[in-house]
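We begin with a single chain expressed as structure tokens, specifically the form predicted alone.
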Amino acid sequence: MTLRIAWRNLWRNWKRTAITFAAVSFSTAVLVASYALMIGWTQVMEKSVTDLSVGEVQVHHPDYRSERSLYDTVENPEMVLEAAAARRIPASARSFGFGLLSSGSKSAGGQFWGVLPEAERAVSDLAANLLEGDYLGPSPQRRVVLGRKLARSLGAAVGTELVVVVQAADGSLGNDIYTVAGILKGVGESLDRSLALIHRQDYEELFVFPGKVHEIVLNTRGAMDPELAAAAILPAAGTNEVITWRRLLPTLAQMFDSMIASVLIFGAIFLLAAGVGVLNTMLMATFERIPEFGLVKAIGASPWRILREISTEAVILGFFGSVAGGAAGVLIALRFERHPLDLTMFVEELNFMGIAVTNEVPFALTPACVWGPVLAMWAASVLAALWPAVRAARMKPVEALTHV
């Protein structure tokens, strides 16, 4: 009986009810789609950070990150790599050094990365981000892959021969001629300007530094939590520093966390707006029927009955509005989950705090993206109706009958 009366009362003024229903539905749909967008955007940026070059976990000599000395190398890197392999965690050892590259009359400083190409493919996407040319081969051939802006500074193209001069580890002057094998797309401001990727054996000959490693990168590509991956190799790391990407880039990690907080604030604003809409509907509907409530109370109806009827109206309106909005939000999120937003028309290349980010932004629909906004909007609708319901229930019959 209560449900039937509440349903009939909602349609006494169907235009106002329809407007409120639309407001609740629209707010819920926007919340669902916004949450899915923000989760997808955060996942894309985190993937760009970890998969492009940084990895999920890094291992260094304790002083390397602060000093960047050629001689601060990882102790017993073989033990770390064996521990990672035993736990099926992809890992790659890197050796770094600075030097001068020249092409004709042009020269520029660069940072050389000595890597084993196949191991590097497992932990980073540098090989998949070539603008032109090829990646390094499995054997040393004195070939180099350059960052885009470094290649531009040198006026180098694929096939260009570069004269390389470095300060070797034994104090001698290392020099050789390398051929440009490939040029990377934009992968980040720092790497674009300085990266010179060479085979690990070529690095050891050039810098006269055999068997030395400055960094070991681990990346499960989301298969394992970074903290768990770090803990898995910690016993084999000895005195080396084992650090996750969130500790390595704390500002970026805090930025991701603040983005989630901003979505929650955004959601609270929409909840407030929808709640005000429901409050307005219930206030108008209540005030129109105050004489009716006075008559009902005069013939014996309890305040609880009036409170229950008005609250039931809000429950019905909030339920159907939030469910309809949730369904619309799911359809929107699924559409852009399968066909990500392409931002190329707005910006050619996205760069977030010096790290290149893909121009395609997919939505990531999770159960929490749906039931969270739906339940929150439903609760906001019911809470917004409590005040006019309580006010109507507490009025005296005489006052209600004479209310204009």
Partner chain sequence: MKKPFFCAALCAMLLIGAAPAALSADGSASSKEILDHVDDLFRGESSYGTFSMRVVTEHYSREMKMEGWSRGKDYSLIRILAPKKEKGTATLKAGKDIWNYLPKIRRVIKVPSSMMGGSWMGSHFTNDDLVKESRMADDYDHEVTFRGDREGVRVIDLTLMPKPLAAVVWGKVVVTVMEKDFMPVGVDYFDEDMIMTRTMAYSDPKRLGGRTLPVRMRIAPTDKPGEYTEILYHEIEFDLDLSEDIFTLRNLQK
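The term rigid core refers to the maximal set of C-alpha atoms that superpose within 1.5 Å between the two forms. Numbering follows the first chain given and starts at 1. Every value quoted in this text rests on a predicted model; they were computed, and no experiment measured them. What changes on going to the form predicted in complex with the partner chain:
Positional change of Val32 between these two forms reaches 2 Å or more at the C-alpha, relative to the superposed core. After superposing the rigid core, the Cα of Val59 is displaced by less than 2 Å between these two forms. Leu70 is not among the residues whose C-alpha shifts by 2 Å or more between these two forms once the rigid core is aligned; its shift stays under 2 Å.
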The other form holds:
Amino acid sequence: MTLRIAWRNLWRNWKRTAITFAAVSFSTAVLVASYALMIGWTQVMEKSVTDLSVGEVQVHHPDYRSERSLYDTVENPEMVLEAAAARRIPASARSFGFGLLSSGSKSAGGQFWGVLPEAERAVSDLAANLLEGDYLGPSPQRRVVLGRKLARSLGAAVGTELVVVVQAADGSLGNDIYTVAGILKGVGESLDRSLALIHRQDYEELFVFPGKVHEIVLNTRGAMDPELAAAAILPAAGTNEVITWRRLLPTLAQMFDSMIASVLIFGAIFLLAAGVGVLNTMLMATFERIPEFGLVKAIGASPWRILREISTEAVILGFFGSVAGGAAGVLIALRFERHPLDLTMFVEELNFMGIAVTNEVPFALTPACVWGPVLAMWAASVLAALWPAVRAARMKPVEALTHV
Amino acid sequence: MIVRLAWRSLWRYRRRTSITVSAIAVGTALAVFFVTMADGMYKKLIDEAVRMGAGYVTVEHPDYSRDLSIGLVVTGISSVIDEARRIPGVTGIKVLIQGQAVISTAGGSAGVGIFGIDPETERTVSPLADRIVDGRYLEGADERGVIVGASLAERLKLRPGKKLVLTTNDANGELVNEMLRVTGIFRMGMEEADGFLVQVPLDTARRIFGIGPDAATRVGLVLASPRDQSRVLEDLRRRLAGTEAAVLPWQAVMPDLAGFMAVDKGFNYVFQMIIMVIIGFTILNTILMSVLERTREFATLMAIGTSPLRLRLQVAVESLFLGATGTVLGLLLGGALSWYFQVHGIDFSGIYSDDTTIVGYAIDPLIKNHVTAGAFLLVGAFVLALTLVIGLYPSWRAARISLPDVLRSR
Amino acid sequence: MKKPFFCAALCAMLLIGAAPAALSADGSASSKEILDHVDDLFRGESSYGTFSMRVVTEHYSREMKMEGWSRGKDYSLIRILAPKKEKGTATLKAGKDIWNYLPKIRRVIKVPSSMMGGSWMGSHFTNDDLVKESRMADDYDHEVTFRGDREGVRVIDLTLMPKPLAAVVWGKVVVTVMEKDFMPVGVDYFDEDMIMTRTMAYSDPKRLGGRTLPVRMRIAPTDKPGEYTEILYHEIEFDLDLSEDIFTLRNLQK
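Now the other one: the form predicted in complex with the partner chain, given that the block above is the form predicted alone.
After this comes the whole thing, all chains and molecules, with the earlier chain placed first.
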């Protein structure tokens, strides 16, 4: 009965209903889509840290990070790699070594990374961030991929022959001629300045250091919590140190956390703004109707009945508004989940090329992104109607009729 | 006359007026708060890096960015400094000499990046001077003083008072050796700085690298607000036109950070747009609703002989009052809120996971708003324009009412 | 790093100086005279010699046989004779610069200043040690701090304190010589906390190239027990007539 009256009332003044409905649904839709964007954004941020080169978890000799000694190698790397493979965690073993690269009269020190190109591709996006040239091939060919600034200080381009001299593990002067296969985009200051990526087998020959690795990098690309991934391989790690990227790069992790914090504040501000919008519209709509309620009361309706009617209207309106808005928001979010939002148009032109930056932010829709705003906006619309409703219910009919 | 009528009408429907004004005010306040907070975060993220490095606007040799050679210096820096000083908004001018070297101690040796700096300027401008964990920061009189990072100090077993030998090639390519003594050790929390950077007084760097007194690798301008950057950049470029010096924004000097911040800024633009859309829609709705409710009132006014033009004008003036009052109130409210958080900051240390706070010196967990006139202008202009445009609709509608229809209905 | 003696000790042919001054052994020699004597012991107008170098570290040990030439104080050339794998690898020093010749790839590489602190041929010597040789008397204040019996031998200790502005990493250097003929016995290097960080020991005095020299030298870092680099001279000739052509990049590649 109340439901029917409420329904009829909504239709009777369809313009007012339409405006209120629009307010509720619009706010809900914008909230759902923005929350999906915010979550997508934090994911992009985290990936920009882990997927470029760091990975989610690293395994080292316990002294390697402090001493950086060539001889502090991972103990039983095969066992760690097997444990990762058993859990389907992509892993790549890296061997490091310092050396001199030179081309003509120019020379510069570089940090060599001996990797298996395919395994490395699975854990890091270095291969996807080439400024020019190609990535390493599957077999050792004495080819090297250089960091941007290292290439620049050597005056090297793709195809340039470089003389490489290193202090090999047996004390001899390891030396060879390498060809530049590719040059990376900007991937961070230290890599730009020093990275020389070579095939593992080439490394073993150059450094006379067969079978030794300094770092094993694991990266599930978000499929697994880094702490869980670390725990999964810990039994196989022996005396090695297993460390997540958050512990490895605490400053970056903190910066990242403060970004999440700011996104939370953004979310709260959005909720507030949208809530105020719904609240105001509903308040206005209900207050304007106080004379009408006075009339109903004058013909004998009880205060309870008025309260019930108004709140039922608000519940219905709020429900349809927020659900419709939620649905629209989901559609928007899904559209941008498939075709990421391209920020390029909002970013001023960068005149310097060669920086590895993702301009694309895919939305990430989670259930909380949907039901949170839907419930909140529904609640806001009902609450906003209750206050004037209570006032109307308590007024004397004459007062209400002349109420402006 | 119309103004008075409009004024009286607003006061007569006090509740409707207050709801509309509050919608505009709260929306404006939230937008101001949002924009100042985003500015504050942006400032916080880049400000440290920029202040530690070469300022928001940097003057260097045109070829320096391509070939980071110690021989490529800006000459005539005293006139560069004079010109820069005349530009409003410039709060600090850094003179830098940057080079590479190897430092050795009895405990080992390591490659480092040397910054020759003016200790007095650096003290007021750079965050590094506040991050001394052992010893003290450089002073102008420290002819052989050097500041090293904590992890470098650990590797080379250095403490304040200990000596090190610095080896490098000077501007002429000659090998030079110089004995220096550690005056202080800093910890920024970034390995790139703590394990790689050393600072020496400017004159010491000049002596080591053989650089004249009126030359430097870079002159950096520190600004009061990042929003001034393009204006200062243009101004300085104009002033230095014809000289052998490149005037660059920090984005060109630190492309890594710039790339990162560009994306962050793009994201911020999107969010600023969304928040404007939300409050715009709220204002639209509120005003639409009030017009809807007032159809009857307009009809009555017209029935007693008010001309359509007068009615339109009156409603437009009402909208102007509403918009102006709401915007001003909102700016005041938002400004006060933002100012409070600019002073006190929003503490988010609670959300950090425990393991990251072990090294709790790294990042200040406070997010502080950054209140600028620009933020007020941006939000104020947008909201006011929006209310006026939206306000035109009811005034247009008010005069197009069919009297009998309205008076008969309801 | 500046290590007085390293270079002189490493290859006699690297440096020139006056022939060792004849010192009276009656105890009247000043600390400066003794230091100059030690500095000049391995120097000549020019020289040629063969020697072997044995390097023992925690991670590898290796033994090489080398030959070397020197002319004036600015030029020297050292070439590896054995082992076979590294035969032909050569180092040329000209003034402050060092080049390495790598026979495997037939290239000459100049060692940049950033690599001067790196190990030379895997030994405990750095590239720097080859280049930077100063006379100890210039960089240090010195005095005789001990004169008497030690393990049954009459020795003299000279304590060298770096001059305030000298570009020297050490806190103190102690040079020990025999009292009777000022033959060097050992050099101890201390850091600024006066903790010994490395030692140099001389032994096996022999008559070579017309001089009496300790032909065996061993350098050992104190913080890495068991590690050392030892050089043993097989032959040395001083004051030969060596052509300038020997010390060219072209000759380096032979």
